[in-house]
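This document starts with one chain, in the form predicted on its own, laid out as structure tokens.
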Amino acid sequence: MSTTASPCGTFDATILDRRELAANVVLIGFDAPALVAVTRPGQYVMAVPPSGEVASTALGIYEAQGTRGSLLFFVVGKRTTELAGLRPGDGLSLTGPLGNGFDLSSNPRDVAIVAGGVGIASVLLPAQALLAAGARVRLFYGARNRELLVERERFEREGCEVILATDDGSAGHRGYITQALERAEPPELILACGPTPMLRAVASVAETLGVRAQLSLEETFACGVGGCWGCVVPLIGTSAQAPNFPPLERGGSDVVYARICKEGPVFWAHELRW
């Protein structure tokens, strides 16, 4: 996994467009050429609600092409409610790009991307990069119901093979998307983003299949830049992503705590010690 960060800064973006994809699911496009130019697949931003009355919130970068980027998010609280109220022409302050993103340097030829719910917001860019390199990409996409399987047609248009699952059976497999992954032809590599229970299941399936998996962990970040250590996850100390401090003690534990916002949010599944 790459541990090299992209150049990070705070950018004044202008809202270009806004779409409601489903109930409480919003996509906002913005103009921020300097940010878009340095964004890697799987990175995120801290978006500052315009009023300044609530803290910034971490959102995956959905699109990044030319001068246009976009954010896809579920409206679940004060911060996302305020962001959802933005309209074309409004300004938005974005800090990023943050995090390591997905590592595609091995040039995999057959990749399964697993997305659960809002996890879809972080996997369009890696899908596009893989397809552009000639890889076969299968999107395993799960949600509570058909209406929340937003943007599935977009991935089909990009060239992904799309496998669906819903809790209520209204589209695709009835049940968990990881069940569909388990039954599918094993890929060369798995990329996943979604709720923690789903990511744990993906890690288990990957181990059973003997396939390496990269997991983008979801967490509520307080600072987003690694200063508060409020979003840690146990990781083997020999990982290239292990932080330089605190140092391992001779004869002590082989596990260290890595910051999801700083060393992650993407980790190799086999290196995590949840």
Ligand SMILES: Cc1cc2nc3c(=O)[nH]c(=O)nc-3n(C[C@H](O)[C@H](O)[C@H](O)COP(=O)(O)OP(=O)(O)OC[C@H]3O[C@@H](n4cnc5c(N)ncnc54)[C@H](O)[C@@H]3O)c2cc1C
Given for the second form:
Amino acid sequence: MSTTASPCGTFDATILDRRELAANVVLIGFDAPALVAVTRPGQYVMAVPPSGEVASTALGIYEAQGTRGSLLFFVVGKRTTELAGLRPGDGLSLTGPLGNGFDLSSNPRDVAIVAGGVGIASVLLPAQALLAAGARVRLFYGARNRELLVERERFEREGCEVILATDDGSAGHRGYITQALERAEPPELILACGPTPMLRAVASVAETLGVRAQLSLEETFACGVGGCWGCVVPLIGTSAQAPNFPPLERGGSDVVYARICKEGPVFWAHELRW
Amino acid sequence: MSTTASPCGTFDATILDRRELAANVVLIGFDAPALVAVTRPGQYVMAVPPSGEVASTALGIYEAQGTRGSLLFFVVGKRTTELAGLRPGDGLSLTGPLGNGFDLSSNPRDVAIVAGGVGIASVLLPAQALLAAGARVRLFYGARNRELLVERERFEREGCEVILATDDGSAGHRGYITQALERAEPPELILACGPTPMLRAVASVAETLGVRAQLSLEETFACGVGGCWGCVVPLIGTSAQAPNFPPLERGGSDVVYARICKEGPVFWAHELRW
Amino acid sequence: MVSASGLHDIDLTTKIGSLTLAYPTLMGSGCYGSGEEFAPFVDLAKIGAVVLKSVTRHPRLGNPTPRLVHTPAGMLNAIGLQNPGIEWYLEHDVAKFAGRPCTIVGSVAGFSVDDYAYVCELLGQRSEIAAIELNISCPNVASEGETFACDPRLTGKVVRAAREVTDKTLIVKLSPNVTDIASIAREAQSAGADALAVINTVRGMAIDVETWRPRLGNVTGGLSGPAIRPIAVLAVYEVARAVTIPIIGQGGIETTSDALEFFLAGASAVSIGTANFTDPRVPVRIVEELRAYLAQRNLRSLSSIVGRANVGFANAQQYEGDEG
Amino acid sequence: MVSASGLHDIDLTTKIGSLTLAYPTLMGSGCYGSGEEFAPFVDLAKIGAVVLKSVTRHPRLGNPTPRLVHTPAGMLNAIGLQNPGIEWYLEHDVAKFAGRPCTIVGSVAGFSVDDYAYVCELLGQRSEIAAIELNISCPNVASEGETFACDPRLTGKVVRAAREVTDKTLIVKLSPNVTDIASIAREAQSAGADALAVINTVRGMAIDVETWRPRLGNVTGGLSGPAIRPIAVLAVYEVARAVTIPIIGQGGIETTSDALEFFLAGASAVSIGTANFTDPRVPVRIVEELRAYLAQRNLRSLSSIVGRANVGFANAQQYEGDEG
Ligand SMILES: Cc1cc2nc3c(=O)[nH]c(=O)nc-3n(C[C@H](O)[C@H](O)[C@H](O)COP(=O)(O)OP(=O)(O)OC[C@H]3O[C@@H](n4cnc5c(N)ncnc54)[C@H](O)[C@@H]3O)c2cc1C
Ligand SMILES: Cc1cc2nc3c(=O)[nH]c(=O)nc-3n(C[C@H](O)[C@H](O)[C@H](O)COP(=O)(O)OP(=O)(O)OC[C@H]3O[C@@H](n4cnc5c(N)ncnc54)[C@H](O)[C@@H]3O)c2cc1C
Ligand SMILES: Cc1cc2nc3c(=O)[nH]c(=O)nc-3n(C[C@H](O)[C@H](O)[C@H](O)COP(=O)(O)O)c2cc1C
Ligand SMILES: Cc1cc2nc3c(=O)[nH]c(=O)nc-3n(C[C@H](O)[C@H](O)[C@H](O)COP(=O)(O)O)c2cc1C
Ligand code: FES
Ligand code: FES
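The structure above corresponds to the form predicted on its own; please give the structure of the form predicted together with the ligand next.
Up next: the whole complex, starting with the chain shown before.
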């Protein structure tokens, strides 16, 4: 994907604001001018939970405007619980911006963004960039229930067409958001972020539709900067996204593991060896 | 020491109030009627830090009046840091009251209470009980500096004569509080709580003066209820305070380990095998 | 789905040798003193068994203080088997359980095969005792860190000697401080163990950087608590593949989810040690939550999940690693 | 008291074989990738040495995912030595350090004595490489958990083979997953090791109780982070009493106080692994704080505290424990 290295570093951000968007879904705004200035759509940060006693955690950069950035996250375990305890005025150590981000260089005119659950946190910036460039942007947004479809009005206000789906039918289609995508008018490009099963489904819909798709993958991270090889995904061995590594032969097929944190988190669906 | 078992249990207390008495010295009041009602002077609780991720910690019961009890503690590590984060309305699991407490059954008329640093947390209740019984109570109170002599006015208001000492001379005698004790008119009984070196000095002053002393000891606790044998102190083998245990012979001397949490935390100085 | 009213039809009993435990959670040796200290806080009848503090032939003072140090997500202890010796123990600590509605396991430690046999024989004669656990793995007493559980030959010897003197259910407690725990486990089984307790504490040390002294009077100690849970889960998993007798899993269990890891790895029951210091009701709470877990999955017995961890590659579609 | 301006007179250099490290903190193997990834966050010239990710003779894909799991105060990893093989490694990962002002240690892993010797010989010829670390203790690749570092005889063999093909400083990395680490350490020293790295990760496992699957693609993994610090401190302490060559201590070091525990236990230098994932500046910060610590105590060199833990009973007046 996009290969220009962005100037990243470790920043002491200050919390500006905090909102609970739903039960256990938190949005925190922070001040970190140098970080925000260089953030590209689809990049993320490694955030150090306040106690410093648990590992740092990867979070997408939701907003990046002026000197303010924000994080939108689900409280699921120790680290996100600690981060959810942050209040305006508190400090927060952030390393980033990290990762490649979405590749919008083809200047696409009609884009489908597919977000599942917390995947919404990584797709506001690409949506804004595409809209600013005059593209049509449809947001296909799925969650377990209506409550968890946080920030959907925000995307409408930005100018997206928003298509919803919920597991329980409490908003939009009942079922998977990829079913809605399948039935919709094919876009020129798909960008997707969400749980792995959803991304697999997006990849297969994209293949059926003959549309190229960029998927933002998730995995447990340790370092977030490519140092531990803990977060890999298998690519086809000839992938243009493969890191410097001699292709290996095995069982007649050709595969290479790329680091989601470094070569990703965004990969072309057709290059994944899923 | 006092042997009557008190009815103890685990209680879900509610924080009522919180004050910072000095930098890193915190007083939290809690509501726990059943616990407070049966607390005797010199007893303590095991408090579970809010995250539940670190071990529980032993804290003396500072005040116990009506349904309100309080804890006065120094923030020195993980657990006390977590406890210091409690705010009015928060819940707190407390097990207690634990330990024997001071033995005031001899109805002493002239008592010296010696408190070093955080030792102050365990001596308000005995001071109040003695004063209520009409005894003269002198508080010998030492700390590193004036700032850390928290609650000294409180003891004056209760009716204690307060003699101070600080390491840096910023209040009272410059030097150890036991030097002040040594030079004072001998009391009938000494009660002491504070760091181990201070307690050793109290024991030796008491011996010189020919006065009996009760020392409230400190050690790292795990269980706090006598189950792990982690918190022992060696007593002379014939000690009346020894737990059920056959005296052991070794090197011609006779010793037995007692559990500070269970047989103590208060021991007669002359029975310690220091 | 089992109805809520059916929760109590779920079979949580566990057979350990000739003993049937009503509940699969035990209170670990050394973490419950003489069994009495926690009685004000938890109903001992609702616990599978209370394993008493290890007893030796002769009284022992134990180690000098400090005996405890808190460490990240755990603690080190070096109690050094302080105990009143078997004679006093039988008269006081064992006798007091006569006729009480709780299951008591005696724990035996020693310094020679003879000592173990002597103490086991005496304990084995007591009706208050439902089973005997051989603690051949206490890390806090031997001079060079060597214990019986570190040597398959010694393990075999001591287990055979204990087996000869008692018909009571015999549990052998293994040490994680070995290169190959499975070989020790096999030896214990073939020497006559009815069950294995896996694991005792992991050897460790902490130093006070102000005084330059070890933070334990005994210099070294045994690490327990959540920090060692992954080590313990693996030990249970490896032992389960090596033997056919039941395993009592332990090491860092605090929650029902933790206990489930041990059951899935191959334990038939679990012991709670360090977690009781924060909350002695943990073993009872786990029993209740286990019922709910099984009910949700339409399972009628705990035994249906024992050893069921699926070790096929987590992601079967995926390319496998290339080691041999 | 050393004046603040005298802080830089304090000698923090450490000799490891023929190599003199300017600073006593290293970046641990496998936690810094090819050494390059952390360059934006920390000045590599201010670190004693960067130990590169272990390399093998042939390229390796490594283990299936997931490869990481967070555990209490630590993490399990099972990377499985993913690496491009020595050929590509020399051309790319080693060559890029030519002329750069930082000290680079190569790490070698293998599956046979020949493999180790082959890779060591090639690495040993490169001027970019200041020393070679033999990783004979990776827990994530061997079938039965057996690695070279679990057997004194195999340890001796592989170290001798490496020693024959290179004059570079040779560091041998030991495993804590053994009954007696001191005997392995002695064997490594007599086979020609210049220094020992103590310890690699502790074997462990975690199970997902929803899916019943191991949480690592490789089923088992290596535990690192603060959870294992007491285990690592003890290993260093025991190894220091068994050998005369320098020790590079590691396992759960996050702060200067943690590092000091290792120095006092007998380490001449320390490696930081997992802690770098939270903050890569840890090794540099420890160096600064070590200076202040030594200055406060009027000590002019780090070496004056190495191995100085006072193991007399913590409380000398006190009655001693009664074990043999
Ligand atoms: C590039 C990238 C970007 C990301 N961006 C975002 C974002 O913008 N917003 C966001 O909310 N998240 C995001 N994530 C995910 C986020 O990093 C994780 O949710 C977070 O790290 C969880 O940390 P935790 O300590 O709170 O939870 P953990 O304790 O690590 O738990 C994580 C998950 O594992 C489960 N789990 C934990 N323990 C167990 C167990 N014993 N058995 C079974 N399951 C268990 C939990 O239920 C939870 O679902 C991103 C991840 C990546 C890789
Ligand atoms: C019966 C009893 C009653 C007590 N009552 C009170 C009371 O009323 N108020 C009160 O404030 N305290 C009281 N204490 C003491 C209190 O229990 C401890 O201060 C508390 O447990 C500390 O817990 P922590 O986790 O905050 O600190 P910890 O992290 O356990 O640290 C405790 C001490 O060890 C030191 N320490 C920690 N780690 C290291 C290291 N690596 N190297 C060197 N030193 C280290 C710390 O600096 C600190 O001084 C009492 C203790 C007992 C036994
Ligand atoms: C303070 C303490 C004392 C212990 N004493 C004994 C003992 O006497 N005999 C024994 O077999 N195990 C003893 N153990 C080990 C525990 O029974 C248990 O096997 C171990 O701590 C691991 O479990 P945990 O992490 O739940 O504590 C002791 C553990 C602790 C923490
Ligand atoms: C993700 C990860 C990968 C590792 N890879 C290697 C490796 O390739 N070679 C090696 O010798 N050690 C490897 N280690 C072990 C570390 O170098 C270190 O010895 C161990 O993690 C203990 O230190 P720590 O607790 O500071 O991480 C790895 C550790 C981690 C966490
Ligand atoms: S998280 Fe370390 S390489 Fe990706
Ligand atoms: S702390 Fe457990 S016996 Fe005292």
